[in-house]
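Next up: a single chain in structure tokens, the form predicted on its own.
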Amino acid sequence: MTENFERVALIGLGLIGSSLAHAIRQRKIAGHISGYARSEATRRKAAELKLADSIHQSAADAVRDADLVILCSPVGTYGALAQGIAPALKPGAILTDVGSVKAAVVRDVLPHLPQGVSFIPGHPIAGTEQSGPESGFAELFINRWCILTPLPDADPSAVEKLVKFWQDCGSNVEIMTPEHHDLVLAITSHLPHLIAYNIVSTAADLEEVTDSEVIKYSAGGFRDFTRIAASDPTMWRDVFLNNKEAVLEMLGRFSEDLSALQRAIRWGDGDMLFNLFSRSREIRRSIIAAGQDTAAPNFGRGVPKTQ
């Protein structure tokens, strides 16, 4: 494979930044990778790990002179981030990032951006519940979803070469909106994961079930909830306050579905709910048909990475 960048800077070395670092070196896709991390330990850690060419103590050293530079630390920082690094941009350098939001992203950093930096958010849908720079693998991205939302005005020679990156990096490449990316993403992700921390939370407040019990009998579905509620705190408290408007849709949607629920079960239902169940479990097969998920049981037990 030949290199599609000279030079790629990460700005963020977490799971999404120390990942993107194994794919681009693994596949040859840039000449030379220079990493920021906020955190000194970061920066120690992924020296070490030897995940980029070039560590830098700013961010805005990080990026010059490269061709690439992918925000990859939670979207409340972006706006600083694109603000401090924006004198550092060369001209033609492409500006992307991994948020789980957009159209907050788009708010936050074009305003700082100086011309002839092409700039065009994304968003792979990918991850762990793990975090730092020892956490990541090249194959995380692989027939994962990355979506594009570049502006109407963006560089389509730009737009193609940031498409063909995420390609080499394993990814399939879908292009929309902000705004629909922000819709779609609250009900797939964001109120999910909202959910399972209320669940976790709900189930440490029982006085009447000790905490040994929640823990002991955890395979009976909480233990699922327990592992997205795992994920990057930071992380999330940026997801939520960025995309309040799109979560607070679909948080009454479920809300409304989940009363209807309520009453079957109180009201002996049966027929209500065996319709529900089963039209869910075959949303459950069309995501396993779909290569987003493997059929076989683990019960937590050796999960290869690239599942």
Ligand code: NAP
Second form
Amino acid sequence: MTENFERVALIGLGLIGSSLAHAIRQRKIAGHISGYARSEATRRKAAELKLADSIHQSAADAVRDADLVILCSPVGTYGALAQGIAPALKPGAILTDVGSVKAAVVRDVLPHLPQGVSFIPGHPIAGTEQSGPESGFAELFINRWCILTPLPDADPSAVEKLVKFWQDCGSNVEIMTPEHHDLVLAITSHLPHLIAYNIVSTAADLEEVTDSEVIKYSAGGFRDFTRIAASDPTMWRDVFLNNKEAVLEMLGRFSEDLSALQRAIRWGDGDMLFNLFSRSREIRRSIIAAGQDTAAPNFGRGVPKTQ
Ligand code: NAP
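Return one more block: the form predicted together with this ligand, after the form predicted on its own shown previously.
What follows is the whole complex; the chain from before opens it.
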């Protein structure tokens, strides 16, 4: 693989930033990786793990001379970061991000964008519930989708370079508008996280069932929600604050469907329940057929040796 960029700057070195660092290194996508992390602890860990060739205390120093700059911190930080790095961005550089919402990122970053810099928002649909610089791995993006949401006046050659960057990381790339991205992700990612956070909190607040019973019998289904609900609280706070409309729209539809299920249970409408559960099973099969999960039983965890 030929080096696509001379210098790539990663702003934020958590799960996504460190995974990008590993992928860029392993696949020789850039000559030099410069990294910025906010805390001394993360900078020290990143140096220990050799995530970047240079690690900086200031985001502006990290982006100097970079031809690709990737914002990899929570979306609520992008406005201030863009303002801080704007004077140091190289003319001709591409600025992108990995944030889980897109319209709000355009709103926050665009006002600070200097002339001659291409801003192409992006979102790799790949992640785990882990966070921090130790949690990254080079294979995270392989066979996952990365959505780019270039603005109508985006430079086509810059978009092409960024598409190639993500393909080099192992991803498939799709292009759509920021608004459409936010609607799609509201149902495929944001609402599932909200439901998981809510069910875990409902269980924790129950008085008739003790916390130790909830944990002891969690293999009945609850456990799988707790994995999603263990995701980074700052990241998810920022997602809900910045994709308000689409999430509220999907939550409205979800609540209506939940009421229909409630009615079916109350009136003993077994056909309705059976048909809905059968349709859901088909969706799971389609996800496996599309290579977005494995068909291994028990989510691939295997059977525990001791009960
Ligand atoms: P993470 O592991 O928690 O890492 C976040 C990074 O951002 C850390 O380096 C942290 O620095 C830094 N940071 C936090 N607050 C900051 C601030 N105010 N100023 C500057 N830097 C700050 O998070 P992540 O999972 O990599 O998520 C990063 C981005 O990727 C988010 O925008 C998220 O929406 C997006 N994303 C996440 C996933 C996922 O599944 N996790 C998937 C796709 C996209 P310190 O370590 O120094 O605190």
